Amino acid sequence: MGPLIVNDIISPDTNLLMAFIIGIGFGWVLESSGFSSSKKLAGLFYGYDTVVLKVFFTAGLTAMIGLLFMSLFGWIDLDLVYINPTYLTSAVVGGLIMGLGFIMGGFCPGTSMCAAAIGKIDAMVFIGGLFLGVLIFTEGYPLIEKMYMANFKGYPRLSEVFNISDGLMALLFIVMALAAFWLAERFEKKTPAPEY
């Protein structure tokens, strides 16, 4: 939920025929980006293939900027922007599972769901894992409540943590990018395609 649905600019009807609208633009685009491939992910774990990490930065750059502009123009609160609590312990080891799927099945749940749409085997069968996942979380869930409650952070910004202004947040975090952009295409060119 946005600032422009709070404030009653966006009905929650249309906000869903935008997210419909939006989703079929965004599986169009992770198509013909080859991203439906399960080869494109694994190839950034195993350190041939860099475009996941370098479209990953650069959507967090481009949404991270252009919020920040919309907020210099007085286009958008800020303040009314949700942020999902914190809970530090649940995200490290959710963030371990999660990775080793990856890892295990080539997709992340965008991917696997637009190579589904077009038929993919494989990413049908890893959607399955994933259903079996949210089943085995939502009925274990009483017996991990304690772990997944813990280390509860609020609801932080990383300026905020940081202790420094919003543009600055932005211009180390375009710095990063940039550092992991050429850090990628060094490691790139020193690790060899396999051969399928």
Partner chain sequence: MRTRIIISIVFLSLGLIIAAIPNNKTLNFKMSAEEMIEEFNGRYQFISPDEIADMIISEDPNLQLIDLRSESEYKEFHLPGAVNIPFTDLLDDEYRYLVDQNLKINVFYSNGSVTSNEAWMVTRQLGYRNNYVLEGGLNYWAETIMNPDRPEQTSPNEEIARYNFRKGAGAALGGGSIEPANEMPEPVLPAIKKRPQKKRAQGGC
The other form holds:
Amino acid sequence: MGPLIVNDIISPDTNLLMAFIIGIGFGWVLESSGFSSSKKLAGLFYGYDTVVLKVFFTAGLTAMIGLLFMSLFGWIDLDLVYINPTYLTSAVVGGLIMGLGFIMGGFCPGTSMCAAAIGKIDAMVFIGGLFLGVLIFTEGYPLIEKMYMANFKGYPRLSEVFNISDGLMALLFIVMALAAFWLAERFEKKTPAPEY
Amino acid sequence: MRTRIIISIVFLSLGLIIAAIPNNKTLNFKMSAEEMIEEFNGRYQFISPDEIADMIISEDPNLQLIDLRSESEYKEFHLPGAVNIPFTDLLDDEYRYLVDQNLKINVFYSNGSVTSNEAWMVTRQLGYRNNYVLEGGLNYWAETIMNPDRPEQTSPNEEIARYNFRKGAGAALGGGSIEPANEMPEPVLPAIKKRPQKKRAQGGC
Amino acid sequence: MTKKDKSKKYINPYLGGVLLGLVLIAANFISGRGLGASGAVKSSVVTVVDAVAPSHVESSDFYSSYKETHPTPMKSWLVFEVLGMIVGGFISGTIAGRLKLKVEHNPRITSRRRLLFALGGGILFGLGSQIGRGCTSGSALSGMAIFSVGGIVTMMAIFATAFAFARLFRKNWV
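Let's see the other form, the form predicted in complex with its partner chain, since the form predicted alone is already up.
Shown next: the complete complex, the earlier chain at its head.
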């Protein structure tokens, strides 16, 4: 049955409308979880507020388990779902730069959109920065093309790399995330949040 | 704190269930009967000997011929570049990488086209995408490419062009007798009919 | 006590996570793809550059090949999704009474410093998301849900780097 767009159940235009609706849900959840505050986001890295970790990994686990069950029931063909390509070099380099940007700016692109929507000026400036950063990439592309394309590994999934079933892989993720939640709550209790 | 414990219990139990179920056991057959009938009606799986001959001669890197006959038959004669997967071993794990892939055009052939069509049906129902069948099999190949019927002098141009192509192809592939080329326009071969394929959705950030 | 009251207004993080997971499932089920954000910025940048300097777009390999694969950059899934995000964030903020034009910053730093760092962080995040083929939503979150190796590698790199550099910027936050 799913994905609906690939199986021609909905038209491309409906797909765009659905994108808008999905976006509303996305923005709503992020904002109401507190992702519109850079103070809460940055809190993870100092241990005073670990909401990012909790929301992020709970969402990842929910989607992971949900998709596996839907595939099991035949509701969605996971072979037709987009899988991010793996270019090892650029995945690491990009991640490093984004991590530095995260701790400096206190937002990531998605959360900055939500924060700007409720009037955070720092988020609007962050979005301005995003535009400049992307412009630097598109203008400087010839310089980094080699690195950008290096170490292409296809579209591997972690369960295939470890040669275990998807379900077992999910269970491993669940155990790791639950341990992380437990640690996070312990840290949070010890570290007082700054008052502002 | 309390929510964490609830969520831990829910996730762990769901995780144990999903981990206990082997991969996609219930989804062995990816195509419904209606979809298969649609595929049959389209006859998308067939590729004519002319198209194959052209691909072999132009050394098309996308072509992967798969000989479904027994090993002894394969050793006696096979098309250039073909690999041997006896029909009975079609679904063996060692050939999985060949049969289920998204890069090359696999063309099954056997003596006639019954066995290769069966192979195509099985793999198609398993959801494999890139398998095709050599129309008419090796018998028809021998008739058309290796020993083409000389058309009447009064035949339409295309027919004579096709004959010349087959004659040339047969010669290039090591068979038939070589004749001086006629001054005929180069035959234009039809492109392979692409069956409407379901592609992964596009995405990316 | 005031702090407690403030945080009460946000929903429980685990509930938020489950809801976000459901949104991600919906994206996969309906559109066969994960969520994203930075891709919409890229579409806008290409559109703006194309409007401002069309000859530059013609001469650059990157822009012209991007335009070839995306003939109408603004009519893309991610652009619509991000527009929805802004609407969704606005609705949620309105309901919870968090709508307020302000620079949120630690009183120990000036708002000017906060804005400068936000700009710098934005530039780095914009650049990094293009190099890493996706940001925290598109690559890390969506990638993790489908076990994409690239997404998981990017996710680990993002969080590890942020933790590693946290001490350098401690003054800004704590």
